[in-house]
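Here we start with a single chain on its own, the form predicted alone, put down as structure tokens.
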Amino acid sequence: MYNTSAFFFSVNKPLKGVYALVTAGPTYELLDPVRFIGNFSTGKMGIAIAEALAERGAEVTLVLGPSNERAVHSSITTIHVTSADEMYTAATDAFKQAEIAVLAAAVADYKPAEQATEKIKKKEGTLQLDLVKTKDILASLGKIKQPGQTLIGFALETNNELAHANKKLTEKNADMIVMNSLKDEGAGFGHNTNKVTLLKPGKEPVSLPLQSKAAAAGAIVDHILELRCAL
């Protein structure tokens, strides 16, 4: 006899079983113990994207920036962290295992060279800040990637989008780089919206339209089950 719920489960939930990284959110780059270099991010889009993954079976771990959002799924483990070490490290961990990993965190590029143990004092003139580079999470996981795995990318631009997206797609060997320009209005941090094209190799980009993150996220998930479709 014709097994329909078994159907019904592997149709709606063609996840199940898959184990998937997400980041979201800011991180935040301390100065001294009450100052911090950081952005605007919410985390609204990469905690919409782990629900999506979720809802279709995924076991899914998010890796959370300081910020006010929360994911509810219950095959959701979130982990928070505060700096881009921090993300990195977790990130890198859970990545062992994934095969699926979302990396739409708006991470620093830069954090301070030396932080002040106690709180910075005004003074005078001008302050100088010496910055280096953070760790770069989506080049790092894209030099360890697996065949079986696949890397998502995200892009927030505001200038030669396309250029620049495209760029981070080959040098980061991503399978797909999700872009957003801080141009489209009603797109980017802080909107409950979002406006996204997605690249990937060979391929023509697919122009979403402004749509709720969590449509968006539906639709950036459906694209990842393509991809993998195709391994």
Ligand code: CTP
Given for the second form:
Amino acid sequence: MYNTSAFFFSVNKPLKGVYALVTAGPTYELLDPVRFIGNFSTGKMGIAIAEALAERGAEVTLVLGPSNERAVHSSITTIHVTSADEMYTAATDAFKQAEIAVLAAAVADYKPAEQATEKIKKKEGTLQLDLVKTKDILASLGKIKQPGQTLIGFALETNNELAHANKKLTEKNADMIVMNSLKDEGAGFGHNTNKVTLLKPGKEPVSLPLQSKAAAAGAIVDHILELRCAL
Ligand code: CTP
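Same protein, different form: I have the form predicted alone, so give me the form predicted together with the named molecule.
Let us now look at the entire complex, which starts with that chain.
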């Protein structure tokens, strides 16, 4: 006899038994106990992706930078981090078991060379800050990626969007890049909507319409499913 419940789960929960990693939000790089270098990311897009993966049956580890937003699905475990270094450690650890990794976080590219233990006092004249590069989490995971692991990155661009995003796709060894342009109305930080273009190696870019971040996340996860079928 035909097992309808098994059919229901394979169609509606195609990621049942699959472990996924998502990074989301900004990182804060501390200058001293009261100041940091950060960015305007809210974490909404990454959290929407974690929710969309969980809805399709995945067990998700969400590595979340400082954000007021929270994931609600019971299959999402959130690890809260502050800095790029902490995000690197948590993401690298979770990647060992992950079949899918979506790195949506807006990670700081630079951190202060030194973190003052006391508040930096105001002085006459200008203040020079020495910054050093943080580790690139997506590029690091791209280097250790194994067959069967699907690695997705984001690219936030303000100019020459396709060229810059395609460079990230190749150089970071990603299977797909989700590109946002800050030039697009209703896209990027803070909005509840997003307009993204999906780039895959050797394929024409796919531009999705302006839609809610939840709907965009659903469409992105559908493309991830398609990529996994092609593995
Ligand atoms: N990323 C990362 N670790 C970093 C910097 C970026 O994992 N230290 C990831 C982001 O999560 C995203 C992708 O790399 O998936 C691209 O991030 P983006 O900020 O658009 O680009 P960068 O590589 O930082 O390059 P640039 O700032 O020069 O555009």
